[in-house]
Each structure stands twice: as structure tokens, then as C-alpha cells.
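Just one chain is shown here, as C-alpha cells, and it is the form predicted alone.
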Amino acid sequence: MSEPTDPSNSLDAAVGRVRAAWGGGSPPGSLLDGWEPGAAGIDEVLRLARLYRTHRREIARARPLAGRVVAGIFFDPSLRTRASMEAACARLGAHFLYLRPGEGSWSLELRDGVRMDGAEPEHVREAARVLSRYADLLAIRAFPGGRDLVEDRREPAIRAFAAHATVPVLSLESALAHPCQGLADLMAFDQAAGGPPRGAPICLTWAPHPRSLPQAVPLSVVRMAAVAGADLRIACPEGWDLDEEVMARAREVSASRGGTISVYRDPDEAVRGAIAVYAKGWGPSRPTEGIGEHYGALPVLDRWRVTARRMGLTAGGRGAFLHCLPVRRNVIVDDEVLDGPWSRVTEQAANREFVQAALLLAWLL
């Protein structure tokens, strides 16, 4: 994962490595969960995003996607999400169109069979068949709803479009999966370690939020490290385990590129001698007795924050700070960590442009 030093670099040839690696030769499929450009796929993918961030200035003046429209549709509210979207579009001369169902635009039903009598005047079939028609891919930012742990995770308004929609889907967050922010992770893996963060030890640490929040963001994280082979260490209390099913399949991933995963219950044991530490809130993977709706029920709270302490643990003491942001200042990290020399959040949040450009490339160059 070298960075490439070759002003000459085809981006034609970068985008037929992505396919070939990806579709097999066609533009690839959808992205849902991140699973599915393989190894081979993301690695070339995360090769035409570094291109991509050497050579945007020369890029933008081409606007090789001109005349392309891309749809955003978001259920949920964003900030990194859609500017880099927007700002990765921009520079390639697409068009970002961006919905907000409800909100200028109709709601929508997203079960199948039922009476439409109700609050939503539009069903998601006509809506995905229709924008497929106006746009050349559909992106859906879409969080759980958080009362019914097992109808989130069906993940019903990505899974949704996916099935009803005749372009590709990106899904920009869901229940189980943010395949974008991962990618820009892996990114910040690569940056960190100095090269393919192989064997590397990486800290996934649960923090302290004052809400349950999805398992999206650290899934995807547990995704890339298997994919990049990594010494992954998540460290969680009791009770906030990952999904099963999705660790399941990372460990497999994980073994077959020579990397492990592990589970800590001390915090400070997992970030000994890693070279980032990645703090993260989520909520548990399914309703345990004895633990509150709220993080505040959890008696430990500070045992969980990021501190200067912490990070002084890691590999030299100088292991970066990673978090996919917004970030609770004093409550997952203290100010002295964000503010300080560990800390890597500005450049990690600015890959999201980079794999977003990348994907966009790969599917509609």
C-alpha cells in the first residue's frame, strides 16, 4: 500500500485494476457491507484513492465524471458523510443530489404488502425504481431505530433500495456496516504503520456516549483490520460484545491474511504497545439485564475515556488517536489527547473524500 510516486499513473488503468479485482472486469456491484470488493478489490480500491489525493488538482480540471448524477438519500443526519460526498463529486464533476425523506421530499413505506393509509405517501419500490432512471448510483445514509434490535439489524431501508433499485447502492451507514468509513480507516491503518499494517497491533476501544449507538462504525473498523491482517485487540466491558455473526466472519477473513483478533476487558492491556487506538461508542448487540438504555447505568464509565495516561501505553508512546468523529469531547477523549500529538482525526476524516472519489471512479468512469 505504497504510495504512488509516478505522476504518469493511468487513472483509466487504476479503475480496470478496481474491476478486474472487484467485478471481474465489469464496474462493480453494489457496497452494502464492505465484504464485497474482497482483499484483492479493496486493496486496489485504496490504491486509486491514494492516486486520487496525489494527482485531485490535475483530476478536477479533467472532471472525468461530468454528466453523471449521483443520489443521496438521507434518512439521518451527517456532516463528514455528505461534504466529502459532495466535495468528492465536485471535483469529478458529478452531480450530488441530495434527499431527505420527509423533509422536501416524501416519506417512505418500506414494507412490503402493507396498506399505504398512513403517514407515508410513497413506497420505496417506485422511489428507487424512479431515481435509478434520473441518477447512475443511489447512496443511503439510514440508522437504526433502536427499539427492535432484530428489525434493525434486516437494515430495511438499505437492503431496501438494494433489492428495488436498477444502479449500484452505497450504503453511507447502517445498522451493521459504514464501508466507506472503514475504508478511510484502513487508510489511517496504513498511514499509521508506514506501510500495509500487516501484524500490526491495532486498539478498538468501546467509549463511554451518552446514547446507544449502532455497531456500524466499529464492525467496519473489525472488517478492514481482518482485510489488512492486523493484531487486532477490541476492548469492551462485559455485555458490549460485537455482533456475532459479523465477528464470526472477520475472524475467518483475519486468519486467512495472518492476522488475530482478540477481546480484552481492560482497556489499558489492549492499547499496550499498538500503534493507533481507535475509540469508539456502541451500544450491545442485544438487550442485557442489569444494563440501562443509557451508558450512564454503566459504573465505569471513566475507566473507558482516552486519556494522555492511555495513550502513553502505545507503541513509543506515540500510537495515533483515531475516531470517525463527532467526537464527545471529555466524555470518549479528553481534550489533552485530541489536541496533542496523538491525534490523527483530521487527516483520518479527510480519506473519506479519497475511497469515496475512488469508489465513485470504479463505477462510473
Given for the second form:
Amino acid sequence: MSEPTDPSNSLDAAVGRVRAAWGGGSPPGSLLDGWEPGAAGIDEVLRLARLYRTHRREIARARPLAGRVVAGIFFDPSLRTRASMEAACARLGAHFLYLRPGEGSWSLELRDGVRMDGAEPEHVREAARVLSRYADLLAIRAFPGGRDLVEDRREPAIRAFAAHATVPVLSLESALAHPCQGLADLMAFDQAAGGPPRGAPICLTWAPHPRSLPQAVPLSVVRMAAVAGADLRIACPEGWDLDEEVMARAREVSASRGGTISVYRDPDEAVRGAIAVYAKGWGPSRPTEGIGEHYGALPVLDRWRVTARRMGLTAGGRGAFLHCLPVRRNVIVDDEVLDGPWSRVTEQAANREFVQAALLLAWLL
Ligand code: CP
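We have the form predicted alone; now please give the form predicted in complex with ligand CP.
What follows is the whole complex; the chain from before opens it.
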């Protein structure tokens, strides 16, 4: 992409293209599951992210979002998400207001119609409305509780904020989606393919983890690979198939973009010829099949952990290794892979700032 010499001109134009594709010409609405921008909007967000990556020093000098406030409400911990949001806000001139419900700010009641005589002194209805008066965007991380998959699937915290906020809401990871990670991953696929990864073989492989993790990240990988029209191979054991509803929509989107989605039970077969191998631990769709009871079984670990031998089966033996991080070394992937020529995990994490800056500009410029 060739850019005009004055980045502010091209910034306005790039933001305009995102808004035209996603918001009907206006600043877009909330981003909760990652599908909202549509394929054309996602293409434009990535284009804007690349522009920011190239020109971020000049953009930072202009402080285009000076006077804007982004509230980051973290029900759960983070390294990359918090740091990359703060970095993007700092470079764009916006203020990032970090809140951790229950630690320094009130813990929140999420249920409607309850008598609030328990531990939570504030209801999400008031919190969302009040924070919308201070901030121009509410960015929320709320992992699933893990005890009730049906309740978790409702995504009560993020959906309540979206229902009661009067400014856009950005998901920083919920039960079923991590849209910023998905956009950063799409950028990483683009980098691995040396251009748009349409038709490119990409493997998403389940990997062992001592805890039953949410499916938010792998489902976001699936959504973005579908939008890209990639040849996505998902490798996972029986019982660990991904959420059926999201998969059904992803298959439709993938087909409309000229892509394919296939499921493999043999990880070696799935990675053969792939330009990228994305490893992630995730929990089963049914609560009884707890991953924890399988952890420690050596055949399971040996079969699914990503090794240098397996990376040698990728395209030219040089496929990119991707993971959203944090990653458990020698459980999910061997040191030899993470420290070897395949690993792109640092660049992938760097993409988080670029795509989030693009989103902030689309909402707040
Ligand atoms: N990938 C990711 O979201 O990292 P954090 O959990 O550290 O934010």
C-alpha cells in the first residue's frame, strides 16, 4: 500500500473507509463477537492498522485523540490486552482509565431483578450509564465463570454493559470472543502468507493445558480465518470440537469468501504444508469432559504438544508458529519451537497495539 506523504490526510481517509464499510459512514457501534464490521470492514480495519504501524511516530506527534477517554474494565487479569490498550491510547493522545471491579472499584451485580443484599454494592446498570458519562468507549474483559456453560455462553458481564452503556463497548475477551486478538491474528496470517491469506493453509491446533480454558481465542481465529477465505484446518481430539453455533456461521462466511474449514484428529496431518500453526488449549463444549482429568497423561501431551518435528512438516519446514500468549512452555509447545526460527509470537502480540489503535481511531477520531 503506498501512502501519501502527509499521514494525517491518509489517516482521515483510512478512518473514513472503515466507517463507510462498518458504520454506514458514522463511527461504528460496539465490537463484541468480532463479526460486526463485516468482511469489508475487517479489511479496512487491517488497512488502517498497517497505516498506524508504518506512521505511528508521526501520528503520535499529532495526538489525534487528545481529550478522549477510554475506560478499561478488567474483571480478569491481563498482560498484553491492558498494556497494548494503554500503549495505543498513549500514542494517540487518549487517556486510558483502568478499573478492576472488586479491587479498587466496587464489585458489580450483573443479575437483573435481584435484592442486592450480598457482596456486590453496585449494579452494572448504574456503572455502565455513569462510566458512559466519563468515557467515550468502554472496553471490557470478562472471562466465563466456568461452572455453568449455559450461563457462560450468555456472556452476562459484557452483554449487560452493552445493554446499558450509551457509548460503544469493545470486548477485550469474553466467553466466546476475543475480537482484538482475532484481528491481530489475521494480521499475523497476512504476515505469514506475505499478503492476504486467501486459500492459504493455516492450522489451528488444540494443545494440552492444565486448566479448561474458554474457546474465545480459537473461535476468534476461526472467525478471522473464515473472513480471510483461508484453508483452515482445525486439529483437536474428539470431545473438544469448537462451539457449534459459531462454527456454523464461520462455515458460511468461509464458503462465501472462497475458503474451507476442515477438522482433523491427527495433528501431523493437519500441519502438513501449513504456512502457520496456531496452537491453543481450550476446554470441551460439554462440561463433563473436563480437560484437567486428561492432563498429565503422557500420550496426550506427546501427541498434541507442538514440537520442532511437527513444525518441520509445515510449508518448506518454515511455517510460522503462532499463539495468543501467555503460553505454557513445554506443555503447549516446546522451547525449541518458541525459541526457534518458526516463532512469530512477539510480532503477533505487537499487532495487538496496531489493530486496537485502528479501532480507537475508527470510533473516536
Ligand atoms: N493474548 C492476550 O489477550 O493476552 P493477555 O491475557 O495477557 O491480555
